[in-house]
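Just one chain is shown here, as structure tokens, and it is the form predicted alone.
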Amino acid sequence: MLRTGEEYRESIRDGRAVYINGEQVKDVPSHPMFKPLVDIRARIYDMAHDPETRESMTYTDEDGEASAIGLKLPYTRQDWDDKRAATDLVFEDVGGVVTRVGDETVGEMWSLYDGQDVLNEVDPQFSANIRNHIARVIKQDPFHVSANTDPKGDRSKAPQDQDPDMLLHVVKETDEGIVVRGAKYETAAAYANQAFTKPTIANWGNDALSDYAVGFICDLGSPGIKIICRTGFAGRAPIEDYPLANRFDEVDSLVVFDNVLIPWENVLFYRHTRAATFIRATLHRYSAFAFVQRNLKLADMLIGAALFNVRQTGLDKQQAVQEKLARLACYRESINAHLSAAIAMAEKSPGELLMPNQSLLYTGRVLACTQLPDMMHIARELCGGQICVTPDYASFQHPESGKWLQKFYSINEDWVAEDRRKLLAFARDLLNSDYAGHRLTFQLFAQSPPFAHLATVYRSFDWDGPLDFVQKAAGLSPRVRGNSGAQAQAEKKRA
């Protein structure tokens, strides 16, 4: 049931093939790139044990053995609380917000429960795979990711009209299972267990079938599964001078897949186009919800360092510095206000599970997503240009240099150079460090790139509520809707 983190640790090493840095890596919880992160995963699944944590981090199943809350199926609005309550409580105690690991890519499995219908048409045995491996994640507690984006090649052309590895795809069926061939971008590969594996959506036409609309469900450790990761900003710099950077990257990987064998068990849709198109439709229709409470806690450090930065020295009491404290509250604010109203609202699903309100949701994340190079930059200009200035912990532990560093960065008896050196550094790395760089862009695409966060707003909003308004308002007679009307409630019903 419930792993320890010793036992975690183990699983990933499974002689899977890992490469970094250009050499091949013999022991992925002990390297320094991946250390970092399979530490703090290690620490969530400790934290379901730990006596002051697991009351928080658990519930009892229906056998009566404890679960993670992370990975329930959400029935109802409390279900919902408990899973932010639980995310929330991590955050505060690794003190930062990690992205990739586990709570916030399950719910893409519910998805797929959500659309057994439509599996039923490809395959019945296929919604019987998503119910099996739904229950095997809950029991099992693998640390589950997803991979979506592959390396596309010419977007221009169909993928058979080009080398056909761009794109994930089979290559052969056999009675143990299907091959396949091709690559994706996955984050947190080298130290996950299991990774639900599913297509961009490609040039497919109006075809039908195809061999590139695929999904399942793939162990990591397969026999032909290479993992070819970015290098990582662990160790690259001290931590004194960059805590972020050092404990919070998640590292990206492209995961070759050179003729792996998929089980038929593990194999989640096939070939059907409409299958796959409507799986990519809905795919973030719950992990949305743990992508944007990230945002939430994202912006309270934004808050923090800022604050503490014009606090310091006084700033706080101005008008304009005020102002700009203001606006990054109700960025914050705006956040939790469309995560705490998607939840009261929340929508019966097609799988009678309970999902967040899917307009007030995707308009959140659009939300958080696109005001947050802004909200960086206010926080920027409040902490001033010392966060790219100041001299490295080195420097202020010298005995020569280290006197001045301690004369001019002591303001008073509450703020002491080591307090202002340890709070610029943050900022420093939270808004101007090559990894602060990477999280902003992140954030950005992780869950799909803008203009596809907006066709999803498209896709969910309800029109018919401005429509009639105005109808009625204006006086219009009925036949305006017209032909449009029913397209939009056609459009409406198949998202």
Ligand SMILES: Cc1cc2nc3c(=O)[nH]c(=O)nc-3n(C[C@H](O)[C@H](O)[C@H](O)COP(=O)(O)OP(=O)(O)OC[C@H]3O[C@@H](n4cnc5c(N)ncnc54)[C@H](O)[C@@H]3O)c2cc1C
The other form holds:
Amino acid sequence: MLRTGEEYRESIRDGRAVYINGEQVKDVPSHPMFKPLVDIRARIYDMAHDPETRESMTYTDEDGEASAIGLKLPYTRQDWDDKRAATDLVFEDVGGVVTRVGDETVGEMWSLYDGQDVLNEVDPQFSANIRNHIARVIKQDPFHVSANTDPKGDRSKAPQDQDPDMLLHVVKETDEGIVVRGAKYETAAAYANQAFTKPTIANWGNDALSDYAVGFICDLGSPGIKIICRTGFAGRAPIEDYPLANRFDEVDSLVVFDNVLIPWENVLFYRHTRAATFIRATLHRYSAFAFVQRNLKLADMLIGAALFNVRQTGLDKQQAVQEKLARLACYRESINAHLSAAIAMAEKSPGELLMPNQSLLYTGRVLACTQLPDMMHIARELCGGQICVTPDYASFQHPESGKWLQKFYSINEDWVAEDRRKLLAFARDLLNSDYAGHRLTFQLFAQSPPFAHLATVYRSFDWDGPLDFVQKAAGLSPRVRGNSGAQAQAEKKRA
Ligand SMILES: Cc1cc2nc3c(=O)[nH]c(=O)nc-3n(C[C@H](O)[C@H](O)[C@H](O)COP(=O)(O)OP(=O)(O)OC[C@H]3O[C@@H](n4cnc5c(N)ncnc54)[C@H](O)[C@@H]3O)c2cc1C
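Could you switch over to the form predicted together with the named molecule, since the one displayed so far is the form predicted alone?
Entire complex below, previous chain first.
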């Protein structure tokens, strides 16, 4: 059933162990560092009930019940268009970009749903669990996040040759379930309900079975879970000076599993490295769409901040300035084109779902993430040095300093000092602040690191087209395709 914002807030008052800034948090929803994001997540729940927004945020499921559009299994292009529109509506409503709020992570489970044949082959007891969890997400509307990355320790050593907890692993089996130890990095864990937890290991060597090959749904309020958060940005400095950091910080954490019991019904795969390899190779098949959509909105923010600034100061008449704006527009529209084409040329998945065209989606993710630092730099340049030298809000309010700031920050009758100050504060928090740097790192890493993005492109691009063309154009003999063809087939089979 669709939850309300208040029901969500209550659901995370479950006695969970959350630590931040050297304190144990008594009440997550009201803690100043979590409250802004909890409020946004609660608003997203409420948008599903709000008469103004509910039509875009929900659909009627096969039992005639309203459910969240972001959690719907995608079967048609319309499903994708609806998901895209609902996410955009959230950004418009909250006035910024939030990523790890559920719709961007739930798709990881659909990838495993596609892998039921693999799961059945290796161990049939678990394939029913993924179906049940997908149905449960639709029916119970939990806030679902993603757990992949372990602290890992010394990468030159095997896990068993160092502290074995550096990678999450199973330490015991009981009648109730498995007991796991280790730790994972997870954004939003402190205020989410559950996390799809799985390994990032890409190379299992010749091991068919491993205690480290385990994937499960973890209830974040389980006994033995300790959620240790990095410090938050909210409340560090006035909201007038840091409007984004104070409202949109998605707090990341190290989630420690200190002998946590995972009930059997929550175990999605266990011991078989083949199942773990499958989920690694297909993990972002769906969820990359929602992730890349965030880059599009970020691009709009870069363009808006830069364009307002150059219009304010009359610089938009300069051709060189227009060229820089055009580069930002190219970036924005390239992401838009990848997203739109990925749906227009969507592909049927092995589980009969509709997945975005994989090659277009993954190349779009590489484009969006790798060019972001350059685009932020162009926007920074267009905003000029004033974004980092402007005095703070309090100085604008002070009777003596405020007079001078009114004078020097008023540009004309349309752009008075307060609007110029607001724009510069917004641009600083988007491009220059501690929070801005954090968001850039988030876009680079949160959906796996850049080398893994490229590895996914390598696996999804159809290399045969260029090979066929060059083979014919250069008049090469069929023999030249022998090895590479076999290698490509093997790669495809593995993926
Ligand atoms: C803001 C933020 C939020 C995050 N949120 C989440 C989350 O919600 N859930 C989650 O599971 N994870 C999350 N992560 C973790 C993220 O997925 C990892 O940071 C990422 O997988 C890289 O792992 P690492 O940090 O251990 O880097 P390392 O493994 O130490 O790698 C560092 C660098 O070494 C190089 N490198 C390492 N291995 C290879 C290789 N095999 N081939 C080529 N180059 C290599 C690359 O340049 C790589 O970027 C988040 C990270 C950030 C920064």
